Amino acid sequence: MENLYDVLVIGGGMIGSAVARELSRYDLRIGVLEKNLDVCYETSGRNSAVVHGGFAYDTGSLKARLCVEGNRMMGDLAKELDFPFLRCGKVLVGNTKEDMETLKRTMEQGEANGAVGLELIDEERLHELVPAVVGKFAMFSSRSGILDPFQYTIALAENACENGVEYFFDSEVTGIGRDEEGNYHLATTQGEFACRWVVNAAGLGCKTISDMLGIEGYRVIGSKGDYIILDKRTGPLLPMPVYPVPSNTYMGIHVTNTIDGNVTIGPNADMVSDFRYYGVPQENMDYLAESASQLWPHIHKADYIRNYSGILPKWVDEQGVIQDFKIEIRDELAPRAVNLVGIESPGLTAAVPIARYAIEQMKEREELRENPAFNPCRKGIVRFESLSTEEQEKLIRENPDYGEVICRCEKVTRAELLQAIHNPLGVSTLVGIKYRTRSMMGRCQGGYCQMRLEQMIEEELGKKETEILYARQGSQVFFGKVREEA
């Protein structure tokens, strides 16, 4: 069959792109089918952006094992793929005797999981680490950190693309069948694709795809978490994420510093069946602020610049108990199909180990030849604002477009935006450019730069103004001219 892929990955988010990138180490024809117009519009880009230490998961679980492994390799991955990562540490703050007992159990579990850099600290040490926090003691995880989930997902996808993986956006899988030769035929909104192997990395759609494969019976619920983003002027007050003492199933509403200097508040955890609604009600914002202020009393409405929410796909049993990651091949039901179900937190930390674990199962059934041309390294867009004055002046001399600032809040230059517009994946939405450069992410949330960015996309890609999309199909920025020129 002429158009037969060796592997098609369903889902181009963080997990799907990690799988695609790791598969590109082998001599395979690989495609990724993504229903959205970019790789990080759902869970991959809607989370706390924390690299976890591995202490919060049941000993012996895949979540624990792969989280610890992912934490360990994150620094090397950041260097290879050129995305921002900071190993700033994290504290779990307590006040009562019961809190102390919980933290001791958490620390014991972490050590059994192989997590390192854990210690119980007193009030004095806690306030040396985070002066603005409220608490009597804490567990300090020195190996925890933060990253930019957009940049991480994009880096995985771009590296996969540079190593020969084909990405197909706006391609939602609507049906799966098999022919007499055992090859899979995937019907999508953009036509039919065929492959020998299929990987279900559909995230929130994992149950739907699992059912299509004939692997039925999984119950997947959504845990919706809302967040508030605070202005960068609050950033110096929070050098690391601050968490309350965790419960058995929920890490609690926490306060997190971001890689770019903002602070996020959240999330709560509402069980939902609608996986498409991302609104944040006012009462939820009020609850987040009130709860988080007990840990970090520096939350003021004057500093709110945006809110957002994310939904985690949780696999639960009949009693509603959250289960471990499921990464399987069911030869009797769907041979040559890798099924990933319930990949939630710590999926960000564990993304590459998850991918490698899935591929090891493939290799137990088929020999994979190495790709001698595989290049693990990818170069991202240089962040002009982060450079020294001397480096900035040098870049401007080499390319005057670095001297024109388009986004004033985040100081994003024309040169950076041009690189983002001509990205390897061919993404052309406003939000796609935003995620690659941080334009429209500052205090004014695009009030100054959005229309200039829209005009650049028109000019660079030869699009009409009515063709420019904000994020998804149907999200046109313009529907026509208010008046025609004379």
Second form
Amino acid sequence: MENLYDVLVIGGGMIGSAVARELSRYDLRIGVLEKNLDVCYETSGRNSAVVHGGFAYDTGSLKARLCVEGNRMMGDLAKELDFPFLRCGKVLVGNTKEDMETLKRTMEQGEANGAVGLELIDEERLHELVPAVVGKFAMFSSRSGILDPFQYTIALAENACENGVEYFFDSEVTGIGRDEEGNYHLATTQGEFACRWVVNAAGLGCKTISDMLGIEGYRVIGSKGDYIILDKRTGPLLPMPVYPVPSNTYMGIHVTNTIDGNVTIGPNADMVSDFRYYGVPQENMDYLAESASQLWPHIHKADYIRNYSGILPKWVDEQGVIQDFKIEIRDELAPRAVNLVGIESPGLTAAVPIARYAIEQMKEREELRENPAFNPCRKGIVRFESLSTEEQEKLIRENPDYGEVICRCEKVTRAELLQAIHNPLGVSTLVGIKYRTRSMMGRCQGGYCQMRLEQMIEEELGKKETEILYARQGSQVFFGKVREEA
Amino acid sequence: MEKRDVIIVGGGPAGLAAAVQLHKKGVANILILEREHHLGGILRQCIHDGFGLSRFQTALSGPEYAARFIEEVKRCEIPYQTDTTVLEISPEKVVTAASREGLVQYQAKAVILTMGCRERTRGALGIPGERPAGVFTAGVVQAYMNLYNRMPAKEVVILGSGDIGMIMARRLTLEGAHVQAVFEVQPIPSGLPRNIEQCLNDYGIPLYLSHTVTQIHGDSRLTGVTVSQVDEKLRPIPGTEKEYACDTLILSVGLIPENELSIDAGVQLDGRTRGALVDEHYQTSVEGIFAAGNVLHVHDLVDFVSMEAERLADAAALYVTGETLADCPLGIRTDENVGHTIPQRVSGKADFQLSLRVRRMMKDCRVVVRQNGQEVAAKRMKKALPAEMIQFVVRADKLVSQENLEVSVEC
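Could you switch over to the form predicted together with the partner chain, since the one displayed so far is the form predicted alone?
Below: every chain and molecule of the assembly, starting with the one above.
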């Protein structure tokens, strides 16, 4: 068959893109089918952005093993792929005797999992680390960190793309069939695709795709968490994420510094079955602020700049007990199909180890030849704001577009926006450009820059105003011109 | 490092007026830094008329009003640089700015802050619900329509009775959109009475007070909003929800002085105005840094912005020519009826213009300034509205001591 892919990955989030990137180390024709218009519209872009230590998961589980591995390699990965990552540590803050018992158990579990850099600390040391926190003692995980989840996902996808992986957006898989040669035929909203191997990295759609593959019976529920984002003015008060003492199933509402200096509060955990609804209810916002204020009493409504929510796909058993990651090849039901189910937290930390674990299973069934041209490195867009005055000066001299500040809050320049608009994946939505540059992410939320940004997209990509999309399909920003130009 | 007597940050109405007035006072070594391609600031997109009634005794459009000052700046050959963004102002008054020509630092004797304000957003309000396309602040809609020729709306609901929202209600109606209603969470409108009359009533657009948007619907483009009545504590009343199908929600819910650069320069802000604390010279807590216009406190009329900046320039001109500005040890306190005052400190040695806003609507009242309990200035008001800034001169020769002043409103 002419148009036969070796592998089609369903889902271009951080897991699908990590799988695609790791697969591009081999001599394979690879495609990624993504139903949205960019790679981080769902769980990959809607989370706490915390790189976990690996202490919170049952010893022996894939979650524990792959998280510890992912944590260990994150520094190197961030260098290779040029995305922002900070190993700032994090604290789990307690007050009661029971809290102390739980933290001790958590630490033992962490050590059994191979997590390193865990330490029980007293109030004095806690306040040295995070002066603004309220608590009597804490478990400090020095190897935990934070990253930019958009840049991380985009970096994985762009590196995959640069290594020959083809991305197809707006391509939702609607049916899967197999021919007599055992090749898969994927019906999508953009036509049919055929492949020898298929990877289900559909995130929230993992059960739907698993069912289509003939691997039925998984029960997947959504755990929806809401967040509030605070102004950068609050950032200096929070040098690392502050968590409460966890329960067995839930990390609790935490206060997290972001890599760019904002603070996020959240998430709650509501069980949901609608995986498209990302609304944030008033009572949840109130609850988040109230609850997190007990840990970190610096939450004021005047500092709110935005709220958002994300949904984690959790694989549960009959009793509703949350299960481990499932990464399997079911030869008897769906040969040459890698099925990933229930990839929730710590999927962000573990994305590349998850991808490698999945590929190991493929390699048990088929020899994969190395791709000698594979390049593990990718360069991101140089952020003007992150540079010293001397570096900024030099950059403007080399490229005057760096001297034109378009987004005032985040100090994003024309040069950065041009690079983002001409991104390798061909994403052209306003939110896509926002994720790549941080324009519209600041305190004025695009009040100053969105018109300029929108105009640049039209000019650079030759689009009509009615073709400009905000985020999803159907999210047109304009109905046309006010007056036709003479 | 280049040296300037005065660097003006922002070439909108306040910055332009300050520049022209400084020039009149003989200060020539000025530089206006403007981040946009044109001078004029937000006036460029305000194509409606009604500007200039106080300053020029004639009705002008925003661009016409700005042009009066821009022509003056050009005629006086006052130096300005557009497409230049100020990145930092240090307490020592070193101003760092970026443009296509490079990164430049200026050592200024005085810095005038005239950066204006930004609009309060949906995220800042924390309106619950989804995040589709079609939720805009009023100023963004105004820019899209008037500067970019883009039509962003057809079926419209407006939250907030701010002036720009009402002006856009009229503008949208004239361009064929349908504005269903304006909802205001407070029991009184936040915009000017003349805009309620000319922009809403004249077009049959209803204004519902004590109502707010409690849900936003739509996962791509906005499909509708839920509106609820609120109680006296502004909490939504359960059972009063009503759905409005619409493709656009416009927010006109307040303006916030844009003081990020000021904070980094060490300027202390007033929590009530979110602008700088200033004395009667419009000097901030950092010596030689002055502020006027919407960066200082949000005005309802641009005329007052210009006139405030002109008063600032009078003081700044003295400052850069080496005169010592009078110390301002007298604080101005307010009672519960007064939202804030500008200035917040005075010398007691010179007449000064007092600007203030009341917190609630009051009829047949007097705004009274007292010292040691004794009345030293007053203004009688038939009707005092939070939407309308109140201004009057307090005369130094009426002051009775070196004690703080107290401003109250009495019915």
